[in-house]
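Coming up is one lone chain in structure tokens, specifically the form predicted alone.
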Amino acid sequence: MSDPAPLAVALQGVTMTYRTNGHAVHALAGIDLTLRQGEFVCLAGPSGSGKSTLLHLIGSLDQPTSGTIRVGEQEISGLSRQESALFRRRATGFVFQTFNLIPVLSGFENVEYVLLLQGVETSERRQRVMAMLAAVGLAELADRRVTELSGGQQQRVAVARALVGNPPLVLADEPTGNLDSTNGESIIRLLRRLNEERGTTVLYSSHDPRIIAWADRVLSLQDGRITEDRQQTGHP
């Protein structure tokens, strides 16, 4: 029997409390998880069930209340806000449901901006961009300001901009949830496919039941707690 994978990301007694209008919220109760390089997993639940807030902690763009949480070999729960900017630009891709394109800036230069933040050279830089601009089918399309091309066309822009710098962590926060159906099985098409030649570690989150069905794992969240966690075969 072959060894499992290196684990690429560990949460122990994980909880996220925020306070709005004097009042508690648990927005997280006590997540332990575990996932293992290569899973191509999502975490399912209504919204309000934790699952964009657990996709930010683990991407380090909040911290939790208490717990720990560590991603490949870095413990990241206790990072100031410069060490966590480091971080996600080595260690994740992250692809939000809105985007979050540079409206004024070309599909080639929203791309292209985490590999000048990595410090690659221009020919490197030209070369990365153009072929994941390709992967995901939009190289004729490079030059053209991300305002003036479709939704699901700037979904496409958001997951190469999330996978240029080859991380070899991805979370998608309900990346298909401003698409119509086709677009939105075409992404999660993609992120499956891109995941089974990189190896590369997916964490995506959805409430819609064709997405989830892509997934090789589902975690399901409730009230902040994880309520199941189950394998799943034939995927689409």
Given for the second form:
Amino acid sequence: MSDPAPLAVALQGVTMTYRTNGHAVHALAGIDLTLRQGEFVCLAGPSGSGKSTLLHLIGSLDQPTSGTIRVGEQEISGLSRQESALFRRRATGFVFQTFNLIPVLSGFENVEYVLLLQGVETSERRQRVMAMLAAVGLAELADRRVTELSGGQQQRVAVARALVGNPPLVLADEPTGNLDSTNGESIIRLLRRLNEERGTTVLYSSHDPRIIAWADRVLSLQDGRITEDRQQTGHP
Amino acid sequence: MMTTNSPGHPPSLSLLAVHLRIALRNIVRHQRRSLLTIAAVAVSVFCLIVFQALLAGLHQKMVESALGLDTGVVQLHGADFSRNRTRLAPLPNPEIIAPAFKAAGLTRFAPRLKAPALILAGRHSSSVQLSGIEPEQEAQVTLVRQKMVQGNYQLGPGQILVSQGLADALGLKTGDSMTLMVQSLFGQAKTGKFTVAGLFATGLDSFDQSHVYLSLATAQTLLEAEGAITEVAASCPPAEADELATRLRRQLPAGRFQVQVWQELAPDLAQLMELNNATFRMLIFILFAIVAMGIANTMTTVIFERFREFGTLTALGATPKNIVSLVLTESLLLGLFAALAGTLAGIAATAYCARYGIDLAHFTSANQYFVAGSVLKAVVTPHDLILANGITLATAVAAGLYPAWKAAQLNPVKALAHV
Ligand SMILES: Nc1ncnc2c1ncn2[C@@H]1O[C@H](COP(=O)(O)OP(=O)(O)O)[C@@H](O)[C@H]1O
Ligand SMILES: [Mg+2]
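Let's see the other form, the form predicted in complex with its partner chain, since the form predicted alone is already up.
Okay, now the whole complex, with that chain kicking things off.
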């Protein structure tokens, strides 16, 4: 390897402790981690190991109990609600296990919302949304209400929504968890392709070996700690 | 190339347009709940518009009646009138008065010479207020001509107008004669003999028993007050009284005259109307507090159902303000539909009441406020319609504020986990 790519994400001593009626749950018990730009990384681990918590913290949807988190050049622990909203708008794309599209909007409108938040002009917006929907193979269904789409199609809209704003980082929390293996496979293939074409850093979680196999790097999470950090080659 | 907002950039119109689309589709999607909320609010808007129009009609009728008996809307007296009521005090410079009224824009005015008098008829007598009037001008200010029941309103020399009630009490008929006793301008006791030219009946007995009319010239002769008048009453829309009174004051030499408006001349009427308005405002406040609770309740249900959606939008980079805008748009839209429906129904109902009226005859006999007629007609003005809609939309926004703030403060992680 020649010059290493610049840092995309850097965590130092990150912990997250939930307190529920008296007793504490250490969801993350000291995470040190760096991701480089363009990496395609899987967070692997059993249910309850802290995958979602970690993704939420990196996406500034929640604040850690202790530790520091940098995304790109920005220190994000300690941002106000307003600041973290503007950070997410610019710097991250989310894909959820349950798709989470706005049910009353069409696929086009769901994807467009991100560009509306970013203040992109009408004509450029149209063109970018259509290009993005074409990239995920949904150009023909752009104007359908998302409630009329299949699960696989909905998750494609969600992927388009996560990437249309050109964020440097995409966070996907079990993106294939609610899909059958064929659809799951095609979603991870899509994420992988977009990662390679655009150089977007992707961090996704999964406990399905066939999905984990697509990553260049696998972080194994157990009881809130990274127990293994390995590179792998020759994805399917 | 990526085009991004600078932080704090005001929300774009396109974003508001999408929020409008989301709000509208959610309202349509939950048709039954939306229709119920809209109907409840629309009924309140309807009530506000109709009651306001009826109250305006009621006040118009009360003013028309109470001021149309004798008072008029604006009155002119000598400067010392209030202090000196027991002496006949003619107005100074009578020749400048009529031009002053015309120049001020008060075209309907009636000069009067008023004095206390005693009627003697056979073995009967009665003390009354004598008014010397110019019948044509007087008819532009008061209702007496409209209330004639017998004989002739046009007073000639030696003729008198009395009410039917007083005539009955004194045993007089049209054409009979009677004697009037007064104290002249110079303090002398004077009598005159007059023929009853006509009878009026306003329906208000206390007024009828105490008022008689001569022509102005006849009264001036009887009172030995050639060319004198003691007051001028003018008629105009009550709302314009203050402005016209001010203009009239400017037309007259300072210090010698006193111009009063109806609120000062009939403070009981002004207070009664103010009391009505205050009661009405209180009822409207209560009504719209209930409306606000209804909308707030609907919006609370709405945001509770859509926690996940707000969590998602937050994850995409929607700021708390964006979320507030989304929720308020939906609340405002509910209010807008309700305002529209309530206004249309209200206009239809008030148009009907304005045309056919509501007869209050059963409740209003012997009441000075309904001398001009007992049929209540609704009066609806653009101002009142705009106000009713303004109140409704403001209530809708206010009712949406708390749910909107709640939605904006949601922890996105918890919101996303919500099922
Ligand atoms: N809001 C919360 N309150 C209390 N405990 C929580 C909360 N969220 C997560 N946890 C706990 O933190 C741990 C990690 O959860 P999570 O990050 O969701 O794991 P994963 O996504 O790997 O299944 C679990 O033990 C879970 O019960
Ligand atoms: Mg999880």
